[in-house]
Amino acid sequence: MHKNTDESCVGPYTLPDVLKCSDGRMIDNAFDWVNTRRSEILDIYRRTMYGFLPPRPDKTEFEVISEKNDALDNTAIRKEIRLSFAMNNGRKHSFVMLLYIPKNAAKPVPVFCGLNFKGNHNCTFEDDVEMTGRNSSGELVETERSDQIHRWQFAETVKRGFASATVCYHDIYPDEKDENSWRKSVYNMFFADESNEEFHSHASAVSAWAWGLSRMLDCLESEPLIDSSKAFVHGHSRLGKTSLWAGANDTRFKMVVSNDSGCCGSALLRRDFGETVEIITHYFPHWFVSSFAGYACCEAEIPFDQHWLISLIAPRYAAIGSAEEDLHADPKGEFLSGAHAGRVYNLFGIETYNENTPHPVNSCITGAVSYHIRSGGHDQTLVDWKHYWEIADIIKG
């Protein structure tokens, strides 16, 4: 499959106008954006790329299954909470959220929400956290502990006055290419009677994961130690795509963090750089509605580009992070996507960076649309977190 990582081979392209409605009318004010164009774009994404989020379940319960008041070397309160969902037809689903809250905070604190790849036990150095993250066969996807603690920085996040919550994404929708894997996901509560073909025409794993992030926020709204009006959703790689889609659908998230999200995340599709629609739909068809694969090798025919997705965050904060060596995710395309989304932020009277703004490696552009690029490869590191904490501090006030 074709893959270009040479900037000199990027040909000319024209981006679709984010402010031009399907009837040809141009949007020139924030009111019309919110009440007309934004919902039109959401619908296009739902039908073309990520599908529709599941509906709300008939019943929801939050159960604290463990609580530790001297967590993270006595700096935090740790809770493990089971989020359980049920339909009146008897179908059920549940997953466990790991939550760290600063100890002895003077008032309710803002919270970072994110999904993890290898289980809650793999995100923390505490060895008594329940093992989570199971595939469609019910087996743990990772039996080792603490391998990805650098991606979470729980101790430093708490030290800076923020809570942090996570759920393993496999427990919401097992990340498997098999066309039947959705039957072990949250979708099975709602569409169990559909055929695989019917299901994949309107739903995707990314939408299930985004739904899970919103259910996490539902739970956090009931936690008195959390200021849920200042909730920040974050994600790395495929989960960066997910955080963008969650933030587009759920405006309760005041900041949306995209870390190395690349193709079908924050990177422009039409640049034909790094991962492409052909590659991503071949290896991960379940991330998208089935019809999206029809755009393989013809990105110019897609009715949108990813600056539209960033635009759906406006006027809230969008934080985009790239890595210099992560050519697969197209760092320049991620930068440009944020720049072109600025036209929508401008409708709200918000100034943002443009495509001519300098962005040297290991620098950060702050603002409602922020961007940083660090040295190194595909990962979420302390350097990335420092950017996200900086923006969160602005929102925290």
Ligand code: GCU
Given for the second form:
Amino acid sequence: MHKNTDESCVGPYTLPDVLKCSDGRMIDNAFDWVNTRRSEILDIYRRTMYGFLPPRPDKTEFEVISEKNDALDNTAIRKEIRLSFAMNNGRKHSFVMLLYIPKNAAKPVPVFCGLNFKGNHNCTFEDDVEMTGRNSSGELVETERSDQIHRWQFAETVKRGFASATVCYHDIYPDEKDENSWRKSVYNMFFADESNEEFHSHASAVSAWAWGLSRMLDCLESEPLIDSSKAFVHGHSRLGKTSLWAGANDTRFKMVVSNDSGCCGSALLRRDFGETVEIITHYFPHWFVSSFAGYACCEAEIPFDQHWLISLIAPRYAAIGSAEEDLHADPKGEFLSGAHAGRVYNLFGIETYNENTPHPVNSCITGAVSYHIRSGGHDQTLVDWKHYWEIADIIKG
Ligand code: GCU
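Let's see the other form, the form predicted together with this ligand, since the form predicted on its own is already up.
Following is the full complex, with the preceding chain placed first.
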């Protein structure tokens, strides 16, 4: 499969106009953006790429299954909460959220929400956290503890006055290519009678994960120590694609962090650099509706490009992070989608960076659309977190 990582081989491309409606009308004000164009774009994304999020279940319950008041060396309150969903026809699904809240905060605190790859126990150094994250056979995907703590930075996040919540993404939709794996996902509550073919024509794992992030926020809204009007969604790589899609759908998220989200995340699709639609739909078909694979090798025919996805976050904060050595994710393409989304932010009277704004490695362009590129490879590190905390501090006030 073709994959270019030589900047001098990137050919010319023309981006579809984010402000031009399907009927040819041009949007020139924030009111028309919010009331017509925004929903038109969401609908195009749902039909073409990420499918439809699951509906709301008939019943939802939040049950605190553990609580510790001296967590993280006595700086945090730690809760594990089971989020349970049920349908009137008896179908059920549940997953466990790990939550840290700063201890003794003077007022309710903002919260970061993110999904993790390898289980809640893998994100914290505390060894009494329940092991989560099961594959479609019900086995734990990871029995080691704590090897991704650097991606979470719970202690420092709490020290800076933010709560932080996570759920393992496998527990919402097991991340497996097998076309049956959705039957172990939240979607099974709603579409169990569909064939695999029908299901994959309108739904995807990324939409299930985005739905899970919104359900986490529903739960956090009931926590008195949390100011859920200041909720931030973050995600790395495939979960960065997911945080963008969650933030596009759920405007309660006031900042959307895309960390190394790459192809079908923040990187422009038409720029021939790094991962392509052909590669991603070959290895990960379940992340998209089945018809999206039809755009393999013909990205120019996709009705949108990824600056449209960033635009759906306007006028809220979009924080885009890249890593210099992460060529698979196309750091330049990630930068450019943020630049091109600026036209939509401008409708709200917000100035953002443009494609000529300098962005040297290990610096940060701040603002409603922020961008940084860190030295090193594909990961979410303390350096990335420092940029996200900086933007979160602005929102916190
Ligand atoms: C693969 C995939 C990427 C994805 C990444 C990840 O490399 O090709 O699109 O972002 O996995 O999620 O780590």
